[in-house]
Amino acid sequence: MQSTLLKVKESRWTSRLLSPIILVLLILVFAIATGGRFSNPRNLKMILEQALVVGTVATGAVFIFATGNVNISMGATTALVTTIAAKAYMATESVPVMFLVALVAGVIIMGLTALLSTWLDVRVLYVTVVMMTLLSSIQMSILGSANIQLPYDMTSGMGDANVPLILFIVFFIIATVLFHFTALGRKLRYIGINDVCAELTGFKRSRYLLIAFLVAGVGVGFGALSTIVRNGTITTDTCSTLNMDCMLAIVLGGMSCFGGSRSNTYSAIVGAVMVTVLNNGLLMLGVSNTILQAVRGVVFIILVCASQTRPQGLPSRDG
């Protein structure tokens, strides 16, 4: 009996199906608890719009998490890139320029973070703690005491054209192909299992860590553009909860925060919807934002403790 339960727990399908089942149960519980207000089409549309930003950034973060590293500056990076891209639009009134600036800024900042980690031989976690503070300070310096109000015609037009959804779909497809159907994904998962063994096998950790951050940088750029479309106004509070949302999304989606063989892009989008549903549902039930943040923190700690054993086994082609 014990061996059967262990096989079920260790099964790849358990981690893949458990999160969607929990998501459906959450939606049903909140729909009943709010008297149907939660399942209102307008509210569901808002949840989808919120989840797209988290899902886009979290999909890129999967590449970093797969190596066994944690980047806690994703939110600060996205906020700064959003601010820079918005400034670029206000200066040029060109949407293509805004798109280009967002992608370039996201890739450069994330690439710099990876290079600092490898050059200084410091763990990614410690580097990103410093980067989180530094990037937040830079964003506040750029904004000052003013906010950036983007033209409503531009943001609403892009929203009506479903630009955030298109950006997410394009990035998710590219990321999934790279992560699950090329050698890059297998090598990143291999590093997550045992980075020393990976180095001895010939997978240079610094090179693949840089690639992982560059891919995540593209996700940050797309997430920043989606944030601009969704918010319209950029403030110092923009993306303030995005970092925790991304980490929660990855672990809620069924992926271990220690990376390894069970890392997958699927977890990012399922987890992003779960996080958004949880946030929205609790707020509709009258839970204060302070208590909500506490609940999110407790859930994250529990999930990290539950998955603290690094997944074993080599990454397979279907992983």
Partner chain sequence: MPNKGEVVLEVKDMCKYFGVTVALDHVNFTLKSGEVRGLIGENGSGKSTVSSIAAGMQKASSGEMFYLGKPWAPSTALEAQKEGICMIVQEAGTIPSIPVADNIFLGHEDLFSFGPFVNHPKMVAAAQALLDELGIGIDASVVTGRLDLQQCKLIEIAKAMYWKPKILVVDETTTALSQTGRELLYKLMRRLADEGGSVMFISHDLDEMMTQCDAVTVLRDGHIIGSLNKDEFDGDVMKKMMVGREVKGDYYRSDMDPYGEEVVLKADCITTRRDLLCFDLELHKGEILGIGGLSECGMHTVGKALFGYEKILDGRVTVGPQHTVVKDVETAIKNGMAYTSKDRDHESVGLPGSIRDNIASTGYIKNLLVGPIISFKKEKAYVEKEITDLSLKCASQYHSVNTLSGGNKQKVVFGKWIGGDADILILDCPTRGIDIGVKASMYQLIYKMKKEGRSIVLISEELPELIGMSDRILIMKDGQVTHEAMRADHPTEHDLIEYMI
The other form holds:
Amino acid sequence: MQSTLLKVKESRWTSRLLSPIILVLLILVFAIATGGRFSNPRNLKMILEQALVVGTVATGAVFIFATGNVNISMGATTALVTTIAAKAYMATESVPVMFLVALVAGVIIMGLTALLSTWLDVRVLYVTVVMMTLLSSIQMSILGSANIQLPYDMTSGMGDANVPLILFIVFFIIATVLFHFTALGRKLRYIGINDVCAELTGFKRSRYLLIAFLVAGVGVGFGALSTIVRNGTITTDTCSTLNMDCMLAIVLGGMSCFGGSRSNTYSAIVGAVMVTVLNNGLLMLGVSNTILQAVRGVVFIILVCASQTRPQGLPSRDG
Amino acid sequence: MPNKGEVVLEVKDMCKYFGVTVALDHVNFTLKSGEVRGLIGENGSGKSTVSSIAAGMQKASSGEMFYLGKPWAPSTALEAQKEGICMIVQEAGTIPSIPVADNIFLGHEDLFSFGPFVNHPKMVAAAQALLDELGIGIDASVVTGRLDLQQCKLIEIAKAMYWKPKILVVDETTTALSQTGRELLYKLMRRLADEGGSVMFISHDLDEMMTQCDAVTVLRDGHIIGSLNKDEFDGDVMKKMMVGREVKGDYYRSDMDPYGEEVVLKADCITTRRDLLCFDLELHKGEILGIGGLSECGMHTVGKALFGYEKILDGRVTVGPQHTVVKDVETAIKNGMAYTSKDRDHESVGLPGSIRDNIASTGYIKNLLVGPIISFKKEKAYVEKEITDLSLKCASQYHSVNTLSGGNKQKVVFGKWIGGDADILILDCPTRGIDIGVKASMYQLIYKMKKEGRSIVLISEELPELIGMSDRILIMKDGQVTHEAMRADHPTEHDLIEYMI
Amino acid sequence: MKKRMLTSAVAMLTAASMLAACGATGSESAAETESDTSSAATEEATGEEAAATGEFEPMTIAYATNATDEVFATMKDAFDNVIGPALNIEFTYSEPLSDTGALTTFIENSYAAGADAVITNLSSSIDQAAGVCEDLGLYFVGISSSDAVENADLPHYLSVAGASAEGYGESYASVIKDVIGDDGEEHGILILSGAAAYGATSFIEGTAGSLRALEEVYGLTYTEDIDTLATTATQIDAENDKGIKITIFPGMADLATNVSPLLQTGEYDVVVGTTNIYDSLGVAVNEVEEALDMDIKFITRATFNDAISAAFNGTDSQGSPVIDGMVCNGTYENVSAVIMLRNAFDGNVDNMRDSDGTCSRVPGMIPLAISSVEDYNTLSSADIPYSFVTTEDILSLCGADVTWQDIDEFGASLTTENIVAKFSA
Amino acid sequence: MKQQNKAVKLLKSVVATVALPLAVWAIMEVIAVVFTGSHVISSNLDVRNLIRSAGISAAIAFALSMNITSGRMDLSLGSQRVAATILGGVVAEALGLGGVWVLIFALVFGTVLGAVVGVLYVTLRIPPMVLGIGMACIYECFGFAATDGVGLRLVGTEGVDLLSNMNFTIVVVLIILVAMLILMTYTKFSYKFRAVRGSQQIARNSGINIFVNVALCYLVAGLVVSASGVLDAAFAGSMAASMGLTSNGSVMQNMFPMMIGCNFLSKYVNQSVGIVSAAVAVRIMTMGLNCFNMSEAMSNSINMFLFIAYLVWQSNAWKLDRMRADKKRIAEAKAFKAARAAA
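Since the one above is the form predicted alone, can you give the form predicted in complex with its partner chain too?
The next block holds the full complex; its first chain is the one shown before.
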């Protein structure tokens, strides 16, 4: 009995599948508790749609987190890219242009953030703390006195065509292929496992960190497009909670925030969906909106505790 | 203080195992008050282990100790310190960001406190008085980080001396000290002994040992080989006792195979930030080049510099027939070089990663399916092959390296580089902390690699290993090569140790 | 292993206790409201409205709010305890939402939790929210001071309620005229445009209205366009041919720290806020008055509460009222939204929508302009119902023959004069 | 001789303390006068305002420095500030106590909230940033639920006039600063704190209970940050209950003075004094920027650009030293080579 348990615990699948399994269990519990209302396909689709923006951006962020670095400015970056892309659309009224601008802007901004760190040797965490404020200030300046109201026809048309879902799937496939099926992901993970050793294996930290940020930039671009479709109106408050939601999703999805071997692209979407499932399910059960966030926090802490071994000393690396 | 000549510490039948490695093998040892006792032996002979157990830094696997006639089993260094056994270790023991006085009284702020407050001037004054009394010319109020290594070491000595220890353990501290610092330390040791305390003094410098110690105990492979009193001191005798490690079975290579003429790796008058000044080296095809010396002689820097990991300020390292300049790790690897660090856990292997993560890290290009897509099947087979070839003991390739023994960890490192088809291997202490059995297979492996035409730089702190494996041995001291020996000349440990110390 | 178990146990325990603590606060208040509701409901049931309550099918309205300030708290109280029981409606409320994405999520989750209709006052996201509600089949009313941009072809999109932007402008103009218009002196005027720089319509109109009022009072002409001035992102002087010092200061964050230096120049003796600046600037203004020994006229947007009452009735260090004038947010929009949703849910959708097949626009009541203590005290007295609308009024507006025009007209009748007349009787 | 040394030392540290704020003031003043004709500091009230806002900013910087300097990024600090302030206000109001009691209760709550995070950290030992996010989720809820989301309003509330009295604020700010100065310089706690920051391992070997010390760090951070919350709320009139993990923004803004104080000025003066001095300097800079009439976004951007510039400088300054050392070493190598060639 004990040995079986140990085997289960030791198995590489346990840590990998813990979060997805908990997600499935949550869904089952809610489905039963609400007498099936929760699990009707329409509701489930809605839950998935709610998680798409966070899922897309966080999937990109997985590349950064895998290297053991934390970027807490994902939301601010997305907000700025969203604004730029929306402006581009208003100027040209062309959806392809908007797509292009979003991707290019995402890649450029993330690239610059990475360069500050790799080129000028400032710690990633500090760079992103500054970026969080800087980028949102820039967004505010660009936005000026007017909210950007995108034409309803365009956004709803794209929404009906499931563009956010398609964007997510496309990016998820790209990301998964890159991360799990090419050397890139393995190298990033190896940097997260032990950066000195990775350097001595020929994986230059500065180069791969830059690549990770660029890929995350593509994710930000896609996420920005989804935001445009879902929100329709771009204000200074757009994506204001995304900074933290991203981290929340990734860690809830079963990844260590210090990266390493437990990094998976699906963590992001699993975590993001878990948050929306909790929100939706608890609301259905009549839990007040106010407590939802606390429940999220508690679940978050418990999951993190359950999935890590308690170290002897105090953890502190990179904050 | 106990009376002079009284036995203060007695170690009985002590054993210490690190995994399968035997560090101490039924050691018996007594220390009398009023004596400065030297402990000598090669790297890894067990001298630091026995003293650190007495000072509460680690626990023995079996055996017992008596201190001042009572059973002695300190659980922490702090407990030992309170009871009067202090140890000064090789590694830094001061915190750079706080003043000298704070370091001296670290953890003992109560001595100067009134209520929750600390009287800092009083603390500084006490520290200054202590330093002055010991003749250490350091201002107690400056921040420790501004001092150099030697001064930091002296502060640690002062910190230990404040408690008027009955036993002071000085573990290879003198290497960090200049002549003046050393003399100061000698004086303090002597004073302590005169006052009825005792000193356990560990050093590689035999001259130092002979002038400073009242008696010397020689250890080898975790055994006490013998003790010499001051009147019996003789450098040659001591060296003879230190060397001549027991070799169980024939696990080094026994052949006299030659090596090629072609120079595959060349260091041309390289200078690094520390240690190396105009260092030259040539490695030939199929050669095992041994580099030996004491830990701080600069040989570990040589390994890093050759691999492009240590910044080379002047001169250059070239590799291969085209004499490509190795400017960074990437070029080195591209040109078929590999490096295993002495600090394996931090630099050569990703501990939290799986065996597969580690071994496959050099083989991504070989395991492609189409384009840049990696074939999981190929990768699995690739890793599996290394695991079988090296007879790596593990449940599966998905196991975390954390869970493996030292020897198997090292095998993972080897597997990683051999799988990557490295032609030039720089192995820094490849058998460090590995049990005999695995060691033997490592040696076979190294020999096999030589036969395959690979060239190997073997950096080691163990002379028998160098003598047993190398085609050519360089002995280093203070960043310079002091001696070169060929395999054909059958050098002995005794010959070589002359040039190290 | 044991240690780990222990740790997990500690983690669980702490988590659980926290949740319990947090939950307690939440459920306590929930319980309170519940008991209030039930007691109120009993009263209603035993009282004259028993029949009326019985007529209504139960329905649930989800209210998505952009802030949970005092205005919201007052409204919530009225909804839960008076209007809800009267119309047999249950309300659920969002946390403060700022982003359209979050709004959409709230609507979707409310739908899942069984809501029938949605109200939101996130003015920037009304069209998106209407689209979402249409997809889900929820009746929808948006609360905004601006017109709906696109409202065709969404049969569940009933109306946009809320005082028109011009309404805010008028109210500001009237307060300003009352406060400074009659003394004929020259003033230095500081207008805090709040979120106007970020495009909030009511702020823009408030600022523009104030500027227009000053234009009238002093008979001046600005060298720049009023709308440009109103939406400025940096502090700007509204230069004019009469040389009156008028400065516009945008921004919401850190008002006290940022505005205090301006006031200290002593150049301003009138401060006009398009948001509730009493909460954020009251202390700073008082400090400046004391330091410079001058009287600063204070005009703010506010709602009725103890603090404002005290400020209106009290005097500052210079012996004049702390608040000289205020513009009170219209609250009728919330009531009208509920009434319209009730009617639509009862099957009278067409009456609630414009006859041309688009949603209706119910400007309702004009924001109240209050510049005298007497008016304030009458309007804020304790026995006045929420938004000056009694339960009978509400019930009279529910029915098959009521149209949105009726509801609108009722709102339009709620002027300061009428209200004073109605309730002082 | 020794006496004189002391005097010189004291003078030196005084100079180091005022140098940065003065320099910033001088630069801003020159720019302001030249380009706008106005002064950075023009009145008595300005000075008092400066003391107040710099004090509040320094208090937050102190709280940040308790953990960030030891490599622990506590993202729950902002939520502790909001929750403690609101809970303190609510409890004081419920008990019918006003004025200074709001502050006292807030301090109590801040201490408790901080201590809870600290105790959880040393027992669970999950990465501080992760724990911070989780706790922020929970604490934000506390603040929100306590007032049904309305937040705490102090302006116009009966009996709390004292809190918004500027003299009172300044006195409290000074008390906090002096208390922190004493706590972080002269107490046993501070000695242990610095040791743990320097090296967990060595501190532990010296018999310091690092777990207790770190938990205390969190406690102190919570205490100080709650004081800053009340004072801020008293001046700004109210404290909003924020949700969605946005509460940390106002705390993060004070990273800049904290970094300057702890990493740069601490080389010359006591770290606590350094933080205060840096807070004043940054505040003066903001006041100077205000003279230019620029938008919030613009001045934020400038602030952040300066912050980045500082970070870049901080992480690259040592390279100059290394370059110098390298040059010397190369010369040494060349000389050695020449000597060898000659031999």
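Between two forms, the rigid core is defined as the largest C-alpha subset superposing within 1.5 Å. Residue numbers count along the first chain shown, from 1. As the structure is a prediction and not an experimental result, all values here were calculated from the model.
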| item | value |
| --- | --- |
| Rigid-part reorientation between the two forms, C-alpha based, degrees | 19 |
| Per-residue C-alpha deviation between the two forms [Leu23; rigid core superposition; Å] | 2.6 |
